[in-house]
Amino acid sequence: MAKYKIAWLPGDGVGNDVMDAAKIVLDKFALDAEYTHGDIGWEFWKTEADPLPPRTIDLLNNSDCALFGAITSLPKEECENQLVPELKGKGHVYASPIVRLRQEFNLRTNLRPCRAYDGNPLNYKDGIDIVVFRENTEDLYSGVEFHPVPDEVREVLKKHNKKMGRFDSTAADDMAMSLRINTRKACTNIITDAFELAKKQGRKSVTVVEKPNVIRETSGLMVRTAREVAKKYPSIELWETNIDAMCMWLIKNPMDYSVLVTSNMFGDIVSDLCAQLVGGLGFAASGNIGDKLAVFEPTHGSAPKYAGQFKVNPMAMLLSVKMMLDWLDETDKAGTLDNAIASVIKEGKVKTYDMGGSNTSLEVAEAVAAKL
């Protein structure tokens, strides 16, 4: 029996491409792994009315981890045209797969590590090194949402907030609600993750990234929950700041900075704009992780124009395969992997187009396997 059950979920366009490179370094370490396949995706949305289907949930709570492509969403009346004749006007409405996993299996923190890499000519500087802390679970994420906004929701909210006066001539059809949730647990539990690797590896200080001057009550829960756990940590330094600065400043001066955690839909926007900072969604992973399950993933897109055409950097994809090794405490392999990205960049005679190369994702994953 193999040591590990590791779920391979390639899921749409180009994440059946990177899936491929990440299989090429994956025999290379000949990791004892069984691989299985799951079912995810845009095609099983358009042929069953679920991009997440009951087998691959089955499949997911029988693996240690997964290793996840991309996967492709598009807007609500997009995604009713695009099934199947007879699933139509059936009242099936499209849900992110990812979005459902991370809240399924209370995937509740989202780790996207992002280093410039010496010799990467896309680096905006040399020796970025930023961790960004996400919640992964709630938030503007958590999928409460109206349209049109029922009237008993409206009469809540009337009753709570006399602001939504404003709104009474306001038709229910014609406007939208998405609810921001956050918890004191998910805040804390996200906010002690991103205090307990800044200790590990020596870092100095922790910024969280909100906007409670404006966003009063989920920010400030999310702020003074920091101020608390903080305390705990006498020798790392809590910053605040607020999501616009934080953006500025990361362009500005981005070698201030060390560990960010925030609320999803913030860190869902800074980890972005972090992966730019050191070449692009091409080096961008990530880690959905859970007490019980982990699932890793690039951060990029399905880009279906470049499905098939093993035309993408495979770093990020190879970047989570790291994660990976490292969340199953294959600490040797991990740091092997890193020191052959590492040693591939440097060298820049194996590259894809992002990089001014015309190598494809598999030669950039074998250029990898052969520093193994």
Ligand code: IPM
Given for the second form:
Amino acid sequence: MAKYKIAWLPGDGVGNDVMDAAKIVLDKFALDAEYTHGDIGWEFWKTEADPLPPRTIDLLNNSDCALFGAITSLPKEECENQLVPELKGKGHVYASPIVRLRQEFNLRTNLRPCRAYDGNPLNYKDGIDIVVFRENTEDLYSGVEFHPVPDEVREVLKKHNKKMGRFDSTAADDMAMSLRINTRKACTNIITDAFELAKKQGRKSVTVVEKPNVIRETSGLMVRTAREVAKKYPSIELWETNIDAMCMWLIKNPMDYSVLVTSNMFGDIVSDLCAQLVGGLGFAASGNIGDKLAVFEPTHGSAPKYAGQFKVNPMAMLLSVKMMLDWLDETDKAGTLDNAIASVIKEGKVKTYDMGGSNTSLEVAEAVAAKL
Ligand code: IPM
Ligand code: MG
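The form predicted in complex with the ligand is what I need now, so please give it after the form predicted on its own.
Next comes the full complex, this chain leading.
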């Protein structure tokens, strides 16, 4: 039996392209792993009204971790239109399978390292090295939403908050509500993970990125929890920055920041900003990490127009493979892969179109594999 069971989830669009690139590198390592394909994505929404079918959940329950390509997510109305005729009008509601995976398997930590590799022509500034910790299961992604807002919800809220009175004259259908729900437990976990990484890697600061001056309760809970957790790490400074100002400071002085920790929605946004500082989504890797399972994926989407063209930069995927190897405690292999990636970037000979080259995703993966 192989040492590791890895679920192989290409998903949609260029997900397949970058997964093929990942396989080139993993095969070169001859990692003692069994890879099992899992169905996930748009095709299964259209034909089964379920982009994350139960058989894939079973597969993940029996895997050590998963590598995931990309997913197509569309707004509500367009989803219904694309169902096969026999499934239309039956009340099926599309939910992003990656968001579901994060919640159903409690993959509570979204880890997004953003490092500017030397020689990357797309770096905003050389030397940037930021790690974003994004809470991955709650917040505005909790899925508690209303439109129209039912009377009983309005009544309950009105009882607890006078400010609801302001909306008395607004019809239920003229109002939508998405609740931001954050728990102390999730705040504590994500902040602790951020400090632990800072400690392990000798980083001097952790910045909690929120907006407690306005969003007093949910952002407030994050910041208050950060102050508590920080007491256990006296050698690491806790900085508190509002999300809006953070976006500005990251453009102005990106070198000042090291570890960022934030809630789900702000983390989604600020991690794209950080990705752009180090070359864009072609370099943005991520790990969705829980206690029993972890799912590694490039942060980019499925880019349907490029699907099957092997055009997109596979580095984000290869960096996700690196994160997976780290998580499996294959730290030597992870380090070797990181060095190989760094040296292909530095040499600048084999590169995809975004970096000004014309190589395919697979050629880039082969260049990396050749250095292992
Ligand atoms: C990400 C993506 C997802 C998210 C989408 C595809 C649901 O933007 O992983 O950052 O919002 O979390
Ligand atoms: Mg995102």
